[in-house]
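Below sits a lone chain in structure tokens, taken as the form predicted alone.
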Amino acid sequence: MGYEFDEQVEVRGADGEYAAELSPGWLVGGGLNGGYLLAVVGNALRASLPGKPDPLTISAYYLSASVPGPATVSVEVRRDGGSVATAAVDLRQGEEARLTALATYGDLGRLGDDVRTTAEEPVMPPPEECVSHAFAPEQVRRMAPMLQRFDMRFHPGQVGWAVGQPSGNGLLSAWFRLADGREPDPISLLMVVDALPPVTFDLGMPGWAPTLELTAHVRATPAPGWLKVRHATRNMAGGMFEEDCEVWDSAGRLVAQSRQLARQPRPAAD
């Protein structure tokens, strides 16, 4: 049987031109969530880069709001060495430019697995201890229909947000596992560093908050088993705010990192 996530982010086609459907099932404010986006495109240089499966870099663009129905994504290859590859890639709705982005890729078995970093590690409790999001806000649960497609435990000291007293410390924690059990691999980690809701809920600001740029590193392939992911910002400055995630998987690796730039959320009045 195949996993929910490997069908809603597969493309068909051949020779750089793909065809996606876009799943309703990413939806989150008033489009489909960027790191689903980055997925999909990411499957798509997948198959333009035969031996070269994996992410290293991917730095995408979001020029409108992606929308549930078909889209077409272009691959053009800039340069294929002997062990990474560059590639440019856009991803289409009709005549609606979604998504622009560039990425390298190489096969992270090859390029070797040794993981190091003077990043501290997430301290966590284990997930039992943790709050689900199914205790989230319904205004939350409304806005993001995306959160049915996966398990996501938050650090219960990183919850005020939701309860109406957030921290003011721009920052929060979650396990993370997709709910049909699949495991992670580089292809979803483009979608996990994106799937925490933004960091601004800990600033006392709920809301959608689009993705204008954002930037993700896959250091490695992750361990079967959970995910910690940690969201933070320091910054926001023109109605806009830097977003980082780390992503350390469960042999405490730091296996993915990325840095955003979004919209500050808008009121509801808006």
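Can you swap the form predicted alone for the form predicted in complex with a further copy of the same chain?
Just the single chain follows, nothing else.
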């Protein structure tokens, strides 16, 4: 059986030129989710770099809002030598540049197995004791079809924002898995780092926060099962904020880290 996520990020083509069909299933606010787009270009990079299947680091700059439908993805290899390769990738729809990115790929399976992580895994009640995003108000679900793609369970101590009582700490944590049971892999992690609501919800600013730039590091192949995802910000200023994301797998390993620079949200349209 095929999983919907694999179909949604599929690219067809060769030699650095690919066609993709961007799915309406990832709409949120005014466009398609930035993490979904990152997974699409991440898949094209994988196709272009034989023997280096995994994103180690990728930096995407979002140029204009993507819409459901056809897109082209062009990959240009900048350096391929030794254990890693670096490439540039562009996603376009017609004449419109949507996203431009740089990435270094390698093989996570060939990295050393030393782990000296000082970060601490978020402490979460079990998923069945957390707050499902399925309880989101109808108007939120209508403007965010992407919410149907996954199962997301928020830490019950960090969902004051959902009932008009944001903590002001700039912190959100949730369990995460794809709705149809597809297990996480290094490509899906590129989506996961941008799947939660903006951390600004917890600062009393609900609404869509357009990403200017997002860089993700994939640090290990995730084990099957639920992921823990943690969003935090330390600096909202000048109409922008940085959002740090950590993704922990079911084995308790920090498998991805990302940081994005985003514009402060405007009030959500209803």
